[in-house]
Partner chain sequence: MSRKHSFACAIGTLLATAGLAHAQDVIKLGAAVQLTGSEANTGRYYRDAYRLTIDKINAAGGVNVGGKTYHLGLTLLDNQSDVNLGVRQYVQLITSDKVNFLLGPFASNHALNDSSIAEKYQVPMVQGGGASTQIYSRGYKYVFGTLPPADDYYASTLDMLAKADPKPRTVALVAADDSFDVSVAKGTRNHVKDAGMTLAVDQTYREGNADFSTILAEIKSKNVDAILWSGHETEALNFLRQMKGLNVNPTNYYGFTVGVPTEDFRKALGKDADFAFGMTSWLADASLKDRWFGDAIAFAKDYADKYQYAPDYHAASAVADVETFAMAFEQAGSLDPKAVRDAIAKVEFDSVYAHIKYGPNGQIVLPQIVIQIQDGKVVPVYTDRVLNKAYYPIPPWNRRP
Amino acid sequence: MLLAQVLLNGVLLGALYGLMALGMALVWGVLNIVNLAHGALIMLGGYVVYYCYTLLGIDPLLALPVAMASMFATGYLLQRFLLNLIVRGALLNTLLITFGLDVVITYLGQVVFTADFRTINPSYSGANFMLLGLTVPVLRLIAFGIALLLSSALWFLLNKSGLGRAIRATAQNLVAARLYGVDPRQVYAVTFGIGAALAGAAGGLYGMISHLTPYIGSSLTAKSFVIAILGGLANPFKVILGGIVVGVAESLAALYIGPTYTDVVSFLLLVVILVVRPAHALRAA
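Hey, can I get that sequence as one chain, in the form predicted alone?
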């Protein structure tokens, strides 16, 4: 029964991990940018929800659309006026500028938000119910459902809408997309904005389940990177599945090895993939 409980917790947490990685996978697949500031955007989204709840009294779940809208605008402006300067450039250039952006956002976060640990604690944060002898945390179940909902929305956007066709065309063949009247700068900005919006939703949920500080970004970026490699960049549902794999692996590591080693598991999974299936990792990259 203990093992079943641990697996359940891992699946529920893993879906949130997958949601965190969705935005990175989207930007990586379309813009060919490994966004090292992705975790910082998750952090900012978490603080938007936190202050909507503490200052304005808005329920955290109802504040998620606010976080997504504000982070979409932030991501759109960042890409249009900064990252567009190096898009399709050398990989090192994109890594350097997004790393610098991460440092700047983290520093500004420390100045504005302070380094104190903060949590988003609505009245239902500790609620749970029993199912087949297992304890199901309501908030993690809600996060699981939102992750599936947003991944489904992203899949529908990419595969069933004109904007999605423009995004996929730009990612697959930039020259051909231009010939069909697609404006790559607009597509890139909207894509980065969508990635940032997904990060904002993930940040709000993460703040309800864990804690917020300006320094959480680097570890969340690393975790998102691993999940994007695991799930690939083309299918949102596979990214969520990659997150579930990481979540279950971390839960099992916490049970059998110790909670100190949970973050190590993600990188061990990456090493295993690079050794066993290097072609899979290359296709993702």
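Requested next: the structure of the form predicted together with its partner chain (the form predicted alone having been shown above).
For this one, just the chain is written down, with no partner chains and no other molecules.
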């Protein structure tokens, strides 16, 4: 029974991890930018939901679209006016600039939001029900559902829409895409915007399940990085699956080895994947 409960916890948590990594994997796959500011964008999304809930009284789940929209705009503008300038530079340059962005956003975050820790705490945040002898936390189940919903939406967008075809074409062959009339600057900005919007949704859910401070970003970036590599950059469902693998692995490690070793296990998974299937892991969208 304990094992079943731990597995369930791992799966539910893992899907949220997957949602966090989804935006990073998309941007990485299409733009070849490893966005080290991804966690900071998750943090910003969390604060948007927090203020919608505390200042405007909007239910946090209904505020998720608000966070997604505002983070889309933020991401679009960041890419259009900043990252597009260096998008075709060496990988090291994009790493450096997104690292710088991370520091800037985090410290602006402290100035604006202060270092106080906060939670998004609606009345149903602690709700749970029993199923087959297992305790199911409602909010984590909702987060699981939203992760599946958003990854499906992203899959449809990429595979069934004109915009998705343009995004994939740009990732696969930039010259050919331009010959067919795709404007890469626009596609890059929209893609980064979508990545940021997904980060925004993840941030809102993270604030409801865990807590917010301006400093949560860096550890979430690291986690997203591991999952993006585990899940590969091509398929949104595989990213969610990657998240679940990490969530379950961490939970089992906490149970059998000890809670001190959860991070060791997820990074060990990363090493194993990179050794065993490096080409698969980094194949672009």
